[in-house]
Every structure is written in C-alpha cells, then in structure tokens.
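This document starts with one chain, in the form predicted on its own, laid out as structure tokens.
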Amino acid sequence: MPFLTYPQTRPWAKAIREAVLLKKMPPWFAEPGYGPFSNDRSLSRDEIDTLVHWADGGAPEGNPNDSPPLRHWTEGWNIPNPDVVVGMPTAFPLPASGDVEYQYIVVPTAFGKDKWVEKAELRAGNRAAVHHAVVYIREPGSAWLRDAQPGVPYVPPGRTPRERLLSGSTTSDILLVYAPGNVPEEWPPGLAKLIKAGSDLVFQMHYTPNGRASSDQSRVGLVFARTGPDRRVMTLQLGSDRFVIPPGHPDYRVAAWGTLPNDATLLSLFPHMHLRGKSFEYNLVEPGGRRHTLLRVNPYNFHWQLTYRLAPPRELKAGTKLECVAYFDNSRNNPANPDPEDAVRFGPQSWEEMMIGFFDVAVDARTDKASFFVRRSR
C-alpha cells in the first residue's frame, strides 16, 4: 500500500502503530546492544512515540501547507547508470507449480582486462518468482561447472537435490547476493570487487513457482571504479550442511566456526536460513572461550534477509576464531513451519533448511582468494 499522501496513509494508522511498536517496520532485526551498523534502519524511541501518539490521537492530518514535497522514487537501476549490464541471454521458463531445481547460467563477460567493481545490482526479471540469486565470479581456468554450456541453464549432477546442490558448490568469489529485503552492493571509496579479464559470471537462480506459468531473465548492472582500489572485497562464509532438526523442536541449535587464515577487515554480515529460522548470531571467540557477539538477528525473518554493515569495520588478525550460531523452530508455534512433524535436513528448497553465515572482508588489493587461504607460520 502506498503512503505518499495523507488520504492513502490515514486508513492504516492502527496498523502503523502496531508495526512500529512491535518493530516489524521498518524491517531491522539486529538485537540492540550489538554493532553499531551503518545501515541501521530502525526507528528511535522518539520516532516510535511520535507515530504512536499520532495514531492514538485520531491520526490528524495537520496543516496541508506544511507537507513536504512528494517523494520521487527511483525508476530503473538503484545504482548509478551501469557501465556494463550482464544478463541471462534467454528467458528461463517457469512452471505454474512444483519445485524447480537450482539453475546455473554461465555468462561470459568478455572483459579484455581486469575490472574493479564498486557498485553492483541484480534486477530480477520476474520478482514474483525469483526466490533468491547468487552471482559468482568464475575466473579463467576454473574447473567449476566445466560441463555447463555458456548461456544454457545447467543443473549439477547428483542423485538428490541435496547432492546436486553440494556438487555445484565452489570456492569462486561471490559478486553479490539478491534476496528479499536486500539492497544493491555499494562499497566505499578505496574498496572494490575484482572481476579478472576473461572471467564468467555464474547466475545461481532459485525460483519459486507462484501459481501461473511465467519466465525470468535476470541481469546484473556493474559500476566500475575509476581508479585502482586500495583494498579488495571478498565474500566468505561459514555454514553447516550436516544437521537434522528433530520434529517439533522449538529451539534447535546449529553452530559452525573457523579461524581467519590472514589479517582482514570485517565489513558486513549476512545470515541465511529458511522458514524454520528463529535467530542467528556471529561471535568472535577468544582463546579462553569467551565470546564477543558482533550481531544477533532475533527474530530471523525469512522474508526480509538483510545485510548488516559494521560501523566502523573491524580489524581482525590471522587466527581470529569466528563462530556462527543458528537456532531453528520446527514446532507448531512457528506459523511459517511447512511441517512440524518432519525431521528437517539441509537442502535447497524453502521447506528444507540452510545454515550459512556470509561475511565480507577487505584485504590487500593484490591478494587473491586462493592466496588468502594460505596459512603462514608465525
């Protein structure tokens, strides 16, 4: 519903009051006391009180002469006009119902020289059917998806959807993730992602049929840095694919951890679960076992998957232990639960589960991902 004018907004006064008191709107799920985060969109106490008092007072219009100018919304790209647009060459047909396997579409960039990307945005061709998308950077010489033909949708081999998803996994860097509620990637000056000359972009597409046959042809827009950056941004992840959530369990814990192989600057955090996701946290674990929580997303909301950008970024030394902890509600008390009688395992579809903690780090611009993971004796 639009809230551009008073007549449009007045009928929703009670719903607005409830949404801001329960902190459902604006969508921001980081527990207070952690961070801070540069993209915090939550309302202050004074802002909440203002809206509540307005609704309780009968939602008066006020003086129309004091109204601010009408908001003009961006049409087309949210980033500046892209230098290059790379997209799926043909539309992918979607059925009206059923599960659709993850589709991998390899799209050559034909870049003759290295490109540093400072802004990137994926525009879904069919927002009603694109559940999420991950765009990977496949560098020249990579053996990943070697059997996939450029531009032709591909499903990795495997006997089950889980096996096919795992066989399609990669160490290639992620350019960006598109999910409900997320915004385009825009890295500050001096930071950028690298697409090497001759690289391909691989669109990993997860579709959800919505009752009618349709199609999708998604694309990504890129804005290049005008000068070489000081630091390179890489997307890393921690996760688990070996868990079984018991039927009816209201608070099942799954954890994953790793140590940083080299010094890096932690920029942002992006947790990912499915419909049984309850909460998700990132912790730094000190040598004695003491935990320092960077972010606790509580409640986790599958329909608003947000990136949380640290302000300021945090410097981490090699050997730092980072832990991700997820809690799942597989009980009847979870209204989004597809089936509380089912034991739930890792899998690609929304009625299965995932536990992945993505995070962006900045490293020296001359460092590639393979060399970053070489642990050096100290």
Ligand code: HEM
Given for the second form:
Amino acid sequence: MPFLTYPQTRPWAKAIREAVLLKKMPPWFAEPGYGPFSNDRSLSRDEIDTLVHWADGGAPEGNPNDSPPLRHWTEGWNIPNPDVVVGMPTAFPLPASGDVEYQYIVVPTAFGKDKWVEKAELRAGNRAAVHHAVVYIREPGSAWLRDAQPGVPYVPPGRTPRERLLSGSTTSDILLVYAPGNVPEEWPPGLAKLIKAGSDLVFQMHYTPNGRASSDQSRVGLVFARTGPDRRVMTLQLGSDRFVIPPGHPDYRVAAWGTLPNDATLLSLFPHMHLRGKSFEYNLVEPGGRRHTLLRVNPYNFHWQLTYRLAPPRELKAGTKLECVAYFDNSRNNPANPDPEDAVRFGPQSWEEMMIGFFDVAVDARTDKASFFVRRSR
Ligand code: HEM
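Same protein, different state: after the form predicted on its own, show the form predicted in complex with the named molecule.
In what comes next, the whole complex appears, and the chain from above leads the way.
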C-alpha cells in the first residue's frame, strides 16, 4: 500500500499506530544501545509519538498547504546510472510449486582491466520469486564450479541439498547479497570491491515458487570508482554448519568466533539465520574474556535480512577476537517455526537453518583474501 498521499494513508492509521508502537515498522531490528549505524531507519521516540497522537486524534489531514512537496521516487536503479550491467544471459524457468535448489549461474564479465566497484545493486528480474541472491566474484584461475558452463544454471554435485550446498561453497569474495528490503551496496569514499580482469560473476539464486509458473532473469549494476581506491573491501564470515537444534528448544545457542589475522576496518554486519532465528549478536572479546557487543539483532526476523553499517567504521587490530552468537527458537511459541518436532540442522532451505555472521572489512588495496589470512609478523 502506498502512503504517498493523505487519502491513501488515512485508512491505515490504526495499522500504522500498531506497526510503529510494536517496532514492526520501519523494519530495523538492532537493539537500541548499540551502534550507531549509518543506515538506521528506526523512528525516534518523538516520531513514534507524533504518529500515535495523529492516529489517536482521528488521523486528521491538517492543512494541505503545510504539506511537504511530494517525494520523488527513483525508477529503476537506486544507485547512480551503472557503468556496466552484468546479468544472467537467459531467464531461469520457475515451476508453480515445490522447492527449487540453489542455482549457480556463472557470468563472465569480459573485463580486460581490473575494476574497482564503488556501488553495486542487484535488480531481481522477478521480485516475487527471488528469495535471495548472493553474487560472488570468481577470479581467473579459480577451480570453484569448474564444471559449470558459462550462463547455464548449475547445481553443484552432492547426494543431498545440504551436500550440494557445501560442495558449492567457496572462499571467493562476495560482491553483494540481495534480499528484499535491504539497501544496495555503497561503500564509503575511497573504499571499493575489486573485480580482477577476466573474473566471472557467479549468481547464487534461491527461488521460492509462489503458485504461478514464471521465470527470472536478474542483473547486477556496477558503478566503478573514478580513481584507484585507497582500500579494498572484502566480505568475510563467521558461522557454523555443525549444530543440531533439539526439537522444541526455545533458546538454542550457537556461537562461532575467530581471530583477526591482520589489522582491518570493520564496516558492516549482516547476520543470517532462517525461520527459527531468534536473536543474533556480534561481540569483540577482550583477552580477559570481557565482551563488547557491537550489534544485537533482537528480535531476529527472517523476512528482513538487513545490513547494519557501523558509523563510523571501527578499526580492529590484528589479534582481535570477533564472536558471533545466534539463538534459535525451535519451540511451538515461535509462530514462524515450520516444525517444532524437528531436530534442525544446517541446510539451504528455509525449513532448515543457517548461522552465518557476514561482515565487511576494509584492508590495504593490495591485499587479497588469501594474503589477509596470512598473519604478518609484528
Ligand atoms: C515509518 C515508516 C513505515 C510505516 C509507518 C510502515 C507501516 C506499515 C504498515 C501499517 C504495514 C501493514 C502492517 C499490517 O499488516 O498490519 C506495513 C507492512 C509492510 N511494510 Fe512498512 N512501514 C514503514 C516503513 C517500511 C519500509 C522502510 C519498508 C521497506 C524497506 C516497508 C515494507 C513493508 C512491507 C514489505 C510490509 C508487508 C509485510 C510485513 O507486514 O512485514 N515498510 N508497513
């Protein structure tokens, strides 16, 4: 429902009151007290009060002459006009029902030179059916998905969907993650992602059929840095694929941690779980064991896969221990729970679970992932 004009908005006054009081809207799930985050879209206490008083007072129109000018909404790309658009070469056909395995589509970029990407956005061809997309940068010489034909949707080998997901995993850098409601990637000035000459983009597509046969052909728009960047952005992750959430457990904890091999600037955090996700936190753990929480997403909401951008970014020294802690609610009290009787393991579909804490760091522009993980002597 559009809320652009008074007549459009008026019938929703009560629902707006509820949504803002319960903090269901606007979608933002960082617990107050952490951050700040530059993309925080939550309302202030005053803004919430204003909306609640308006609804309680009969949702009056006020004086139309005082109304702000109509907002101009962007058609098409939300990033500035892309320098290059890289897309799936053909549409992927989608059935009306059933589960569709993750599809991997390798798309050569044919870039003759290294490109530094300052902004990137995925436009889903079929927004109703694209559950999420992860676009990876496959550098020349990589053996990842070597049996995949360029442009042809590919499912990695394995006996089960879980095995196929694991055999399709990679250390290649992620260009972007798309999920409904998230914002395009735009790194701060001087920071950019590197797509080396001759790289492929690999679209990992998760589709959810929704009752009607259709198709999807998604595209990524790229805006290049005008000058070489000062620093390179890489997406790293901490996670676990070895947990078993007991049936009915209301608050099952899974933690993963790692030690930063070299100095890095922490830019943003992106927690990922599925329907049993309850809360997720990122902590810095001091040598004595004291925790400093950077972000607590609580309640976690599977339908809103959001990035939380630290403002300002945080400098981390080599040796810093970063910890991600996820809590899962596999009880009947979780209305989103597909089956509280199930012992739940890691897996690709929404009725299975995941526990991944993605985070973006900026490092020296000449560093790559492999060299970042080699500890420099200090
Ligand atoms: C002050 C800002 C906002 C207000 C007052 C607002 C209000 C609402 C209301 C009243 C509903 C219907 C809830 C119901 O079913 O009773 C709703 C649903 C929805 N809103 Fe918002 N909204 C806001 C911001 C946003 C933003 C920023 C997004 C997208 C990024 C968004 C996306 C949605 C979606 C997808 C739904 C339907 C699914 C759902 O209920 O979660 N809204 N919103």
